[in-house]
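What follows is one chain in structure tokens, specifically the form predicted alone.
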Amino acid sequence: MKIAIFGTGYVGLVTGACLADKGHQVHCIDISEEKIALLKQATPPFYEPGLKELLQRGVDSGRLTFSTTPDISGAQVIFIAVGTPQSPNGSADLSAVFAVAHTIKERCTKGQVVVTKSTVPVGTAHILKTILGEDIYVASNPETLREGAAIQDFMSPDRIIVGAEDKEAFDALREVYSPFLIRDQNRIQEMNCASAELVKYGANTMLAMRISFINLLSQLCTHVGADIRDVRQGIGSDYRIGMHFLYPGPGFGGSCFPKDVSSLAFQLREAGVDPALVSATLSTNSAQQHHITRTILEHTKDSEAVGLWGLAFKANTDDVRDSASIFVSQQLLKHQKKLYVHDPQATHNYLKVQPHATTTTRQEMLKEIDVLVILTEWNEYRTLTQEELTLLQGKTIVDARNLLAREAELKKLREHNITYVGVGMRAT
């Protein structure tokens, strides 16, 4: 099947590379000449595990091509996968989506199917239909990818959401996803466009709520002497609840949760529905970031140098958008702290936002800092070597991910007289 994709960000590029790997002929379009030049050399413009190899296979096979020219001739399905950033009023900015729609309108032919992969508010498909006209079919196919596990999620989806109003659109998307349905035809869930558009916002907001809720409990644990590790285990063992997204930390970030929760709150207000529950998710997340920062400052009153391990908003990505590291850094710099930072992948993106920090290796950092702060759950931060424990100049670790909250690690910290401060735990 011949497919065109507008946008080569996380969603568009992963979608294109995976579809090409399954045999489709995919042409990816982007306005950035620099990005397209990289992609023609099978070089991804961001870090995502496994993407480099997937791109190389697609480019070498000729099934995956890239251009700044919006050529959609012969494409049976056209995906829109451009950004929908948050506007000042909290709504989703759809200017890029509509710009692509007008570009498609100038070049489309009767019977083509235009599909939104971008996260868009309810009613967007209806507007696109108005722009594109009756001869073009419109569908909604929201992405369900986790940064850091995007390829795995695309290749082995737990469900594929398809919203449409026409049999032709449903048929086309069934063909697109047929290689992913061989073992389970029920993976594809069909509904109308409005329902599909709302699924993405509902799912992301519910997950964000779980994060905010466990973080709220972690703050209570700190005050009443409970241990969030035990509380989480007790709650998550209830089969109705489960353990997913019940990990306390420095608050959620990234390109999806903050803006999607904000957009859903806006949509609720516009519909005359009280958004209090959704809005509380955002305010609780902000409160958690302030709480983590206060905790760090409480242990750096007489200290000047702070080391941050982890700058990406989550592990296995180089994305720092709305990362806790950005907020924490800004607050620490306001208090005249000297910052040393380390991250396996995200340092270059972090420095674009926060240049007033010193980058160094893990080991060299430990010689300079008074307090070590762990902000991202990279696997390499889950243990400290004996050498690193000896090198740690200050004797305090603030672990905003509870990565070291295992008895074997805590024992090593005690042996080196290091104060350990986890989330929702008593300092040890």
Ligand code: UGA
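Just so it is clear, the model here is predicted, and its values are computed rather than measured. Only residues modelled in both forms are compared. Between two forms, the rigid core is the largest collection of C-alphas that superpose within 1.5 Å. Residue numbers count along the first chain shown, from 1. What changes on going to the form predicted together with the ligand:
After superposition on the rigid core, the stretches of at least three consecutive residues with Cα shifts of 2 Å or more between the two forms are 301-304, 392-394.
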Given for the second form:
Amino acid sequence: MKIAIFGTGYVGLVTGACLADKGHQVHCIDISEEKIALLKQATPPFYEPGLKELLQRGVDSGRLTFSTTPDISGAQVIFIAVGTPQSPNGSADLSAVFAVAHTIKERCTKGQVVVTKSTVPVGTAHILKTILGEDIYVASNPETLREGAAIQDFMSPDRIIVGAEDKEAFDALREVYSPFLIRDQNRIQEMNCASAELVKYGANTMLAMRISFINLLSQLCTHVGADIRDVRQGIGSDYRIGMHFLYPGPGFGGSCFPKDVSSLAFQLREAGVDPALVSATLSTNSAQQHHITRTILEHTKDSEAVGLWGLAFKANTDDVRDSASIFVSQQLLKHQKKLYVHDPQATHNYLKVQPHATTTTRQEMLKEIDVLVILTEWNEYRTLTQEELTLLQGKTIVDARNLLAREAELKKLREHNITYVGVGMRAT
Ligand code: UGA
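Taking the form predicted alone as the starting point, write out the structure of the form predicted together with the ligand.
So here's everything in the complex, that chain up top.
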């Protein structure tokens, strides 16, 4: 099938590369000349495991093409995957989505199906229909991939949400996704556009609420002598609850949760529904970032230097948008701390936002600092080498992800007289 995609960010590019890999003819369009030039050479503009290889295969096969020209001729399905950033009032800024819709309107032909993949507030498909007119079908197909696991999520989806009002749109999207659902075509869930739009906000907010809830409990644990690792295990082994998204940490970040939770609160308010539960998810997240920062400061004397391991908002990405590392850095610098930082992938993006920190290798840093803080759950931070243990002798680790909170690791820390402060557990 011939497909066009507007937007080559995480969502648009992963979608394009995966669709081309399964045999579709995909044309990706972006207004950034710089990005398109990179993509024509199969170079991803951001780090995502497996993407480079997929792009190379798509470009080599001729099934994946890129351009700044909005050529949609012959495309049966046109995806809109441009950004919907947060406006100052908390709502989603849809200007890029509507700009693309007007571009499509000037070039579309009867029977084409226009699909929103960007996260858009409930009612957006309805507005798009009024822009595009009766001859064009409109559908909503929100993306559910996670950064760092995007290709795996797209290639083996647990569900595909499709909202539409016409049989033609449902049929077209079934054809788009059938190569991904060889074993189980029932993973497509069909509904109307408004429901599909709300599924995305509902899912992201539910996950964010779980994180805020466990973070809240972790703070209580510290006060009452409980241990969040046992509490999480006990709560999560109720089959109705489960273990996922119940890891305490420095607060959620990224380009999705903060913006989507805020947009859902806005949509609830607009509809006259009390958004208290949703708003509290955000304020609790902010409180957790403050709590982690206070903990670091409590363990740092005046002139001491602090090292951060992990700058990305989560592991396996180079993305630092709304990352806890940005907030924590700002606060530590405000308190005149000297800051050393390390991340396997995200240092270049972090330094664009926070140029006042010194980057080093993880070992070199340990010679300079008095307190080590672990902020991102990269696998490589789950153990310390003998050399690192020696360099940390007598110093403090604040582990905001509880990565080292395993008896074997804790024993080594005790042997080296290293003070260990995890989240929601007693300092050792
Ligand atoms: C999220 C959703 O998980 C995807 O399903 C969705 O498609 C995507 O947003 C989107 O809307 O496009 P993502 O932002 O890539 O994906 O990251 P997550 O893996 O969900 O993590 C979000 C944040 O929560 C990270 O900062 C992570 O470290 C934190 N987190 C996650 C915790 O603190 N504890 C947990 O138990 C899980």
